[in-house]
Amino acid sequence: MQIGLVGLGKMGGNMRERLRNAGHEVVGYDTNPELSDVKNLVELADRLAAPRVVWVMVPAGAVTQSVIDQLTSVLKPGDTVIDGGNSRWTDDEKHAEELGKHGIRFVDAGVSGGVWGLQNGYALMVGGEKEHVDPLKPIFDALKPEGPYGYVHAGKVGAGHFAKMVHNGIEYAMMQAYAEGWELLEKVDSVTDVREVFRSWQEGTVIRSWLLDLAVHALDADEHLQKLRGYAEDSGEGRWTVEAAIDNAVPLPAITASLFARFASRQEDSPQMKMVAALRNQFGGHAVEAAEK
């Protein structure tokens, strides 16, 4: 099948080499021409016969909504586009509106894989009409994991994104738990060796899994983590996992602990405690500290 795809940075690019080692015909644009096969969207529009597919996964916000401007002059009716990117899911309805206005088709697809998804198939989370959708299985069944699992249709426009964002709110609490359980253990004199107590986890416990694995591999590279700052960003998807969940009145209070440990990593010092501290100064003389210069 014939494809094309904007944006070639580390997932785009990789995922074009597993849609042409699957026997695919892919046309990829991106804005560094070293990676470009094509100088712009009006030529990529040209090589592909209709109806067109591209695929769009560039970065959420801002790009992406570019993108799918230029897409809703160059495409024809019939075309589809899918965005692969990281776009909140509310966004999703708003693309499928403004390109149905021009008769252009759109499937939402949340994906995940990381850097590991070249080798290992990219799990696949996909928002659209059946009859959209189902066309698009070749490119779908060469991106995704072999074997039964690894790829579905959610819903209607905007589920894909939408189980994606879930798919990492799951992922901030999973690793937020190993993280707990790693602290706690570092803390005691009594249990010797974290690392190994981690790697016996591997098999035959209920919390196996491929976290898991990873951070047995983080372990061995660095046994007691002290090359690295305690300090973790957030890329959006766990704020809105948060928002949904208080637009929806469903308590995630794991998942939003999680979302909050990683604020509180990356602030210096944190406002709310020099207030705690002013307080308990304030009523019970309790000692505080000077803020460093």
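Any chance you could show the form predicted alone after that form predicted together with another copy of the chain?
Shown next is a single chain and nothing more.
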């Protein structure tokens, strides 16, 4: 299958490679000419046979809106735009309407996998009309992990990004729990090898997980996380999850507390946030800040 891919950063570049490895033809565009296969979106559209499929993998908000606006002018009726970035689900309805006026289909895809997606595959949560989603299955099948899981048509437009938002909210709370446990273990005198305690949890315990594996990986690289500043950013999806909970009167005490804990990291060098920062770097390649000497 042929597809255009806009945005060739940490995830987009790896997605292009994974799709090509699966035998699909990918025409990539990025504002960095060293990464791009074409000079602009006009050339990208010209390189694709109708009906065209263009996957957008750029930052949420103004950047995504700009790309959607440009694609509206270069694509034709019957073409499809997939937004695979971390857009807010409410933007999806707006983008579907804008593109729909020109006969262009819109599908939203929540994508999880970070810097490990090329090797392990990407979990995909997709929203859109069935007749718009079904023709794209070869692309989704190539990107998802091997086996029966890792892809879901979650519902109508916006459902994919809403599901990914909730996924990230849960991720916030899980990381916070590991971070709090790690800090408490580091604090007491009786526990002399915290890293090996974490390692011992990797098999046979109810809290084993990929995040725990990544925590051990981070501790192997920096046993007491002394090289990191206790600061962790929030991507926006944690906030959106809490806002959606308020709008729907759904109690989310753990996720809400984990979001507020990140705010605390901006006031002081929080030991817990060293672990959260390390985990974000491990699974997503997110930037970390060096500890002050």
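Basically, rigid core = biggest C-alpha set you can superpose within 1.5 Å across the two forms. What you see is a predicted model; the values in this text were computed from it and never measured. Residue numbers count along the first chain shown, from 1.
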{"item": "Rigid core superposition, Arg20 Cα moves 2 angstroms or more between the two forms", "value": "no"}
